[in-house]
Amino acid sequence: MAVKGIPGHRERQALATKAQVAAAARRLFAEQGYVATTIAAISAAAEIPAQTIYSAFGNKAAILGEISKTWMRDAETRRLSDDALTADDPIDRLRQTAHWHRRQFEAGYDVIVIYQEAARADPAMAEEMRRVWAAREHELTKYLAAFEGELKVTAERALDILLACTVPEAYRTLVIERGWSLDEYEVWLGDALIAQLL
């Protein structure tokens, strides 16, 4: 009998099976491309029957969708960014945000491109990568109100380059291409962040 708040046993199944399944696709998805990648490809990596995976997720997009869940998770975004909000000094603050934006691509570069590349090949996945940008764009404008007064320039410019700075190509170029240590990549994007908008 599940105690209420605890996973029972068949929850916990479901939940250790969605996540053995989301691990196999991350892999596949990220070495052979998500377009080509199949549900059958998906269920001989995971060991899961493909009939399972149908029932669990329905198709690779929410598949793709439980992995976004993982990465947020494990990159704990929404306490970091918390904590950077929390902060008095306006400099900290944006060496903080220059801190969660570097876990964000640690954990999950890899997903970053995997969505791009399902974006380019399916609307309705362009469309999903469209409403999480916005939705990303949304909460970076709710968190420079913290700054309020502090800025140099105004809100929306300060959201342009807040945006800028933080697209995943800065990253790739910086880190993947140039061959730039996390911790430069994120002393960078704080002294950048620092300098352009206080």
Contents of the next structure:
Protein chains: 2
Amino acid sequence: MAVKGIPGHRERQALATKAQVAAAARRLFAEQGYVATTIAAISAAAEIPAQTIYSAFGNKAAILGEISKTWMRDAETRRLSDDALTADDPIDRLRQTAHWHRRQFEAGYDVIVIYQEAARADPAMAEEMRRVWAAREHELTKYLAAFEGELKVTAERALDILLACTVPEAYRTLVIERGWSLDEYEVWLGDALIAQLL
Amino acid sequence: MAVKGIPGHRERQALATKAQVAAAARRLFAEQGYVATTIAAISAAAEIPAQTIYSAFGNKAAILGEISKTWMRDAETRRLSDDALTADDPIDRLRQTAHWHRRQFEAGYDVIVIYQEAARADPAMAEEMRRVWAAREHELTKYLAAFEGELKVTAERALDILLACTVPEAYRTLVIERGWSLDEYEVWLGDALIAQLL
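To complete the pair, please output the form predicted together with another copy of the chain; the form predicted alone was given just before.
Starting with the chain above, the whole complex follows.
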């Protein structure tokens, strides 16, 4: 018998199935593309019947949503952005901002590429991506408000610079193409933000 | 009768036809995508018979090559990079580097987007784009050699940083999405390069 608040056997099994499907789909989306990957292919790779996948998710976009949730959990986005927000020293806050973004790329650069491809092919996914970016901008705006009086530029301009320095393509250039370590990327981003904002 | 070195009437007409086709194709590639645009559609938009386009270019990739040549001429890439190379003062050299990149984006950000889309769809275009990027890296490496002893990082690392700061997506974020003026972008890029390299 399931105890309240603790998932019972069937719930745990359902969660494990979803995780298994999401992991297989993530590999296929990255290798073959989001558009080219069918539910049938995910079913074969995950060794889960297609009907179970349809029941659990409904469609491919929902599987990508699950992949994204896993990514945010692995990247500890919430904890790291809270840490950055509550540090006393503005330099320390920007170093932690660099760390939080490094963790996002480290844990899910592949997911960003999948989203970018999906958004190009599917207007609904493009809309979803705009929603996610708008939410991110909203969070970053709140975050920058904690720097009041400590920035050498307006909060609006600081947001612009933060967005420009954290474009995935700069990460791709330095870490994936030019072979920088993740630590080197994090130091570079921290230095760039400190030089431009404080 | 044509005078040697000066294009005669038929040559001038042929060049004008090519320019007309390239201009129409550039609009269509940007609006509908490189992959989705047919030679027939370019023929209709340019008001030039399809057979003439095939004779002049052979294929779509050659039309994109012509668009690219026009872009480099409009952006004055050669003159501006030479100017940057020969300035005495390293700060001045980096300001001119920022100006040269601003002019490239100003004159042809649309062409970059067309190339990116074409490279995703067509392995031959992806190869062509790798070739262009490798040539650019080679030029930038030669250019950075002129800074010997003036940089606070190695020439190799300076190249990495220059490539990361000039990713088209940072330009897109600041100028297209966040509404910065081209002058503001140029000052930002110059400041960022000076802070990170000198």
